[in-house]
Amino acid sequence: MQLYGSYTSPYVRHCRIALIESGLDFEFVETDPAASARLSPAQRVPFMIDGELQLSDSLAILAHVRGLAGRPLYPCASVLNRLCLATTVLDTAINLFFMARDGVDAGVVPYLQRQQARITTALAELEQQPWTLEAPFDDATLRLGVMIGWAQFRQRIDFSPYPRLQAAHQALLAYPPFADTQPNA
């Protein structure tokens, strides 16, 4: 089983955490954008090759790993909803990050202003949700944690208005599979 990705990708990080938790034997293959474009139909990381099976999305990888370990990716619809909402914030923040890096000013593009507003309203909703504050962590909490970790690493979001989200992130920082996969500055 090979997981391809980068150490700074939050999606790859979530998959690495799941693999560490599962105890499954895997190889992590660091991959650059050019290799991702050649090797994955989605042209992004993470992607996984497990024998004849190739998976090109983090949720598919997580479902596969969790299934092999006998643990469901999400035990109920509310956990799935939190996972999806945290993913929405992460996707949006990453897109805005790369656009800013390419010189696009989100403040003057109405569509991108709506995307920034999406982050704010989604974070306000996530702040109201219940979060797992001790192991075993569900995948919604892990996705929230990798989202916060990425946003802090890239200095993209101020989490001071969200004490419940900060508390969940702090709880994760004490969890070795999460702490050991943090990107280095």
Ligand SMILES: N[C@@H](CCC(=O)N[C@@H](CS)C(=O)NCC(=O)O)C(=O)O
Second form
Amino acid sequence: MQLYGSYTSPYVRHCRIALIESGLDFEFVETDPAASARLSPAQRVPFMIDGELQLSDSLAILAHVRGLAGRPLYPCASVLNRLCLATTVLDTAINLFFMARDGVDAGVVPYLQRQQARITTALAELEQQPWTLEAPFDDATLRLGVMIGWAQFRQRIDFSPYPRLQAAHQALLAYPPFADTQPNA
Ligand SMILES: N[C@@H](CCC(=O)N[C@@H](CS)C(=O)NCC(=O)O)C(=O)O
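Now that the form predicted on its own has been shown, please provide the structure of the form predicted in complex with this ligand.
Full assembly next; the chain just shown is listed first.
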């Protein structure tokens, strides 16, 4: 089983955490954008090859790894909803990050202003949610954690208005599979 990705991608990090937790044998193949454009139809990382199976999205990879370990990706719709909402924040923040890197001023593009507003309303909702504060962490909490870790690493979001999200992130930092996969580790 081979996981392709970079050490800074939060989606890749989530998959690495799941693989470490599973105890499955896997090879990590460091992959740059040129290689992911050549090797994955989504032209993104992560992607995974496991025998005949080729997976090109972190959620498919997580479902596969969790399935092999005998645990569902999510136990109920409300955990899935938290997982999706944290992913929405991450997708949106990364979109704005790449736009800013290409010199686009988000303040003058109405859709990008909506993207910014989406982050604010989604974080306000996530702040109200019940988070797991000790292991075992569910995949919604892990997705929240990799989102916060990435946003802090890239200095994209100020989390001071969200003390409960910060507390969940602190709890994750005491968990070795999370702490050992930090983007600057
Ligand atoms: N929905 C995808 C998102 C993956 C993603 O956006 N990966 C980023 C790295 S953090 C990427 O490869 N971006 C390259 C690009 O957008 O061109 C997943 O969950 O795997």
